[in-house]
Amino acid sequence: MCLYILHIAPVLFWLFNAGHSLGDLDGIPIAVKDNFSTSGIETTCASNMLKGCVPPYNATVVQKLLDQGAILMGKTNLDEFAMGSGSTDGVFGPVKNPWSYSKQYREKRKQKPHGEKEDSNWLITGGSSGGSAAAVAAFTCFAALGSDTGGSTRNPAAHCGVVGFKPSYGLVSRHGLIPLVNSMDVPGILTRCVDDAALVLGVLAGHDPKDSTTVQDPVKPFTLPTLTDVSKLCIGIPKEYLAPELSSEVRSFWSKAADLFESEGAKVIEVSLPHTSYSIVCYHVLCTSEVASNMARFDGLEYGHRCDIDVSTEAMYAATRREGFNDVVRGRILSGNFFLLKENYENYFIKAQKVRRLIANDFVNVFNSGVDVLLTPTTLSEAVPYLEFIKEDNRTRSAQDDIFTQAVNMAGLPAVSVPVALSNQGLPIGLQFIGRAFRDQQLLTIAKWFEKQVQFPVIQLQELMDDCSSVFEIEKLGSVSLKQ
């Protein structure tokens, strides 16, 4: 990767000085989640199964970024095969949240218990695109690609204090994204502001002949207008999202955000998504079923890891998958295969598909009633320490952490998480906006207005502040926030 940067950066610099611009992202550093294929660069999905796998082609979204002059700084860590909500279960180890080392958090921390080491209580990033979120939050890149199957871009964005955008299903190509759940996977975008997300979306969006699910119609540029009047908007507040597990701080910021829209003349109404209570179970059945199907290709024959056992083909299959996959991946494969058994197919998979349609129709009915966007929490709480997070298993954590995000994937809608304010512990809290299908520009325009009102503070990393104080002075935002 270092050799790649050393070779490509001087070429781009020469072209720029010669007046030859490649595009809107000339010389801009980006990062890519390690489940997108990158030509000549190892792509592992943070799994032993794909250790040493070097694709011969770029994912469409990666190629589009490079064509516009972006510089790929590196591949980012994730939960193995993007199965998780903490970025803690990959073969390369867990991802640490940059806010663990922020001045805001360290000043708010209570007195450390006797004997506790300085670095023993670091925070998780959320997942599964935690590496991408951390890279953007720590100023190591301008933007990063994540993937979003049930909230994997928006969840870490909320925990890391950055913008996480999930486009409408079919707006951005999935070609080259190693599939988890084909009917829900969407490339996600992580940036430090909404305008940046719109800029990257403008580069990525559009039809791809290599992905039959992408839109056929030409896509217009995603330049966001400056919204000054929100009085004609109708903001929906889903009553089912007032979950008992929702922290009091997140609930308070959610309420204050609704009040902010109302104070500026927008119509804010309570709406109902009646099938929300079934969405986690429905998502689990459909997700694991597609996972079981997609993971079947990793058999040790064509590519990826292969064990040394040669007793029989069946023994080689079993040993390869036992060595290549972690417990989380194997567990989802087992669940999915159970749901797809002939005797279970109708009672589980088909019923889940029907419930998915009901969930999607709930959103259609709300938007047809005149609602422009829905305003919801992104996560139940702020980021938690790693040692607390791993007290519960991956399946339990994922079910809890995806509660506000996964229904959007089943409905194919666009959604964006915007950082709102810091908690009492000095940690980011994000809120989610959900829009109509293929009204991504409208959604981002409203999110941009909201972002301007709340003016989320810049992370203060002491090492960076010492070295780059002038940069922070330029980027420092105002002090207005929902907490005031």
Given for the second form:
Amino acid sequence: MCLYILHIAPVLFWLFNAGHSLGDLDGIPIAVKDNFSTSGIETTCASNMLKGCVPPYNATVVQKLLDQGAILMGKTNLDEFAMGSGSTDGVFGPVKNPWSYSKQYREKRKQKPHGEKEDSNWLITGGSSGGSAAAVAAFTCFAALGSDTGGSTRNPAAHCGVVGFKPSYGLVSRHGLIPLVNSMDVPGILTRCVDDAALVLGVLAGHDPKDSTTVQDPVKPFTLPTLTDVSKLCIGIPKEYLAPELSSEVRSFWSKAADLFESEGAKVIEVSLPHTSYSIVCYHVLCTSEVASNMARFDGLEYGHRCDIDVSTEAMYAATRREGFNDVVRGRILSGNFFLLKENYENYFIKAQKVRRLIANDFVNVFNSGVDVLLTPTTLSEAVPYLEFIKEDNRTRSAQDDIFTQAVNMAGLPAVSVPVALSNQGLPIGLQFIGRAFRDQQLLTIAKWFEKQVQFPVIQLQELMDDCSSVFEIEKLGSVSLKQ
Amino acid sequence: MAAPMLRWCCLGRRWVLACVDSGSRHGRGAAIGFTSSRKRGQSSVAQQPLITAQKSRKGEHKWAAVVGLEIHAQISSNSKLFSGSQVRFAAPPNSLVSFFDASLPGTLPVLNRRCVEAAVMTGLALSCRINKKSLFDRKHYFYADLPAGYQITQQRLPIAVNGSLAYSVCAGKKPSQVISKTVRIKQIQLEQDSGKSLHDELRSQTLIDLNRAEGQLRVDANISVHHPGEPLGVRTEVKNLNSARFLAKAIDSEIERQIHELENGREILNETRSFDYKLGCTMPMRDKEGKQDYRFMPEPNLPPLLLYDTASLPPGADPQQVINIDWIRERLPDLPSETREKLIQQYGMLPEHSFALLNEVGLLEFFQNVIKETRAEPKKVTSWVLNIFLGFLKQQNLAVNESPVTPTALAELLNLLDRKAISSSAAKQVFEELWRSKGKTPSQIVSEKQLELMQDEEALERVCHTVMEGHPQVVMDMKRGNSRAINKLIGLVRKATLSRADPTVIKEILEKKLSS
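Okay, that one was the form predicted on its own. Can I see the form predicted together with its partner chain too?
Expanding to the full complex; the earlier chain stays at the top.
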């Protein structure tokens, strides 16, 4: 984890005394994923290419949070350029899941063989917004911004036991979010509870003239109603999401959740999203194509890393990009360029666009048949140890781990991962709700009801706090205090 | 790296790329000449029609050349096409660069409304079909003056298509031998521009200016030759031609070159060439290895551009958010052909004069202002404006708006001439003086130089009498019917009156005297 620990109380005290009334997020500490542009604060996307880069402007969502009085704690770690599902492939190193150090997990692991070093088998956070999820999970902030292109907010939320919300595409501005896939990216919100997510969404949502893909309709501030009666709801369970790789524990919780809704009077039906199996390949083609395009600006000329070679412009480009990007990014650029070649464009890119339309239509059809939300797993299993995770490469992992989340990005729908319960290992399991486009409020209302039912336990990090020095080496770098 | 050298898209992020096909279905088609109102002399580019070069050697059959033009024209607007930054000429390098222009990560394009309106106006003026839905694409290549690594353009579905432009070409030496031709406009598209590269050979480096605010018109020509009836030949592209004169030369020389190559058994390569002004011929451009694949992709940050007309306008639509084609059409100014027709009708002007008036920026307005303030006949005004006024301008390489003579001044001068207060040769003197010294009115100059025509007929008669008496031999010649003699007498009388007598009146008096 790369975070700044803040002493909160003095900050609030100071602000209160100064007579500042700043807004809905007055004095609230927040963290922001390091692929959001922050004025005067280094923004690296966890890449060598942007190490040391300090942007001159704030992303719209960052500005909105600051305008409401939020305190920026720091920029959080991620997979390089948001490519990955583990938050393990950034230049600053991998992100460690706070649950690795939780009492709940450690107690379960006391049965493990001795002689294992305490910290050697720590768990991943999931990704790519792992740093943000960890920041919220470890109580260092109340809310964090992530990004979500194929599940990058929901996935780590599930693994870290926090709420991870992906808004409808077009609801929240992407201006200042360094893009991965422009047609799928959205800023994501990570919080401890659904109410907090709704509050943050209320601050962020709305048209931005600087982002032509945001909708024009005015957005009213959010206050989630407290749902007491779910009997009018129809919950859809997509049958294609019953994947063979799904862990039995997750499957069990999924089933229990469905039963819960049914027992409370909701209609729970099986639905079909027939093109689900094509989704991952379609996503891969479109994602890498846009990546190849978006990464073209990183040439060492205007900003960012520039190599030492100056024999020719071409040589400079090549060396700069080789040095600046990790092999995950380079791999995607190469793939993407292949798909965009004139001779391949029709067969790959256009085809994928058509399949994307079919996938989006699957959702439309299901929602048109009377379903209010879909209920699915978020991840295949609980968080795995880092050493196990890295046995497969980034591409393989991404393909596996995005299975329940990326179709949502292709359809531009809102979705939220809500922590449900702890696994046998004492690790969080989350479930996902998917809503209709621009019915974010309805989605969160249902999620809030569900959250109240399941009463997910609070992470117990007390041991950790007491034992700070042995585990958190990074903290020697200093804790930032805003004491004036 | 096979990127074209100085980018083939125009400077300024507000360029309209128009494609015109000059009479063939070959290749990409050509462009329209669209004037940037700031620069003088940027009148409509004369397009090359389908030309036939005859080669009668060894009984060869004819060659036909096919030419398509791509013209890049800058839209006159306050800010750039996709970013809010300003446009200003001659600003210091990199002083008008927004975050988006520098392609800082996370920045997004926002379409400039004025540019869209300008593109629609252009399309309407060229009789195009305006596409109610048009799309933006990314065209990728790496070059130092293209910070994003791609250019935003309209490749799949541009804003206007299938237009035409009627124009006139001088068929012979006489100005009246003008024939009318039509050229097809394939499409008009909005696109972004790249920056400017300045090559510093001394230090082996290239400097980049991302302002992109130069008001230039650039043309690329696509040229091929073939025998009529046979398939079209391989085409070459000649880039970055900046003037109509060089465009014509470049095309001619390239056609010649291609014919020459083919007749000598060689092949034409599909390549990019540049025009060497000094040598007067085209040369292959360096840096071009193989064909460039631009990997076109839809621009995901710009939704489809939707335009409406009065019939399709959604009710309650915010006028700030929509563009109505009909509204723009109603506000189009007179097109040149209409203006010329009006001039011919209203003033009895010759067609070639109407062309000349419209072909110089600001000249028509100047002419109309003079007409307003003078009683002189339109034909007189036309003649003065086109011959004398324009002549002075050209001689000193000035634009109409740089002229030291105002329409008011010229009008006043023509009034003096009209009521015969001065002779026409005097008028020319006055004009010269007006040109040289600012602030003086024609009347002032006339009185300073004492150029008033003699109004006193009796005095003039006396002078004529004196001259006749002084040159009896000439009078004798005159009586004998020698026409040169009378001219000599007229000249003498004029000299005697210090050019203040109207030659016509002198002639009348002399003839009267002779016959009496």
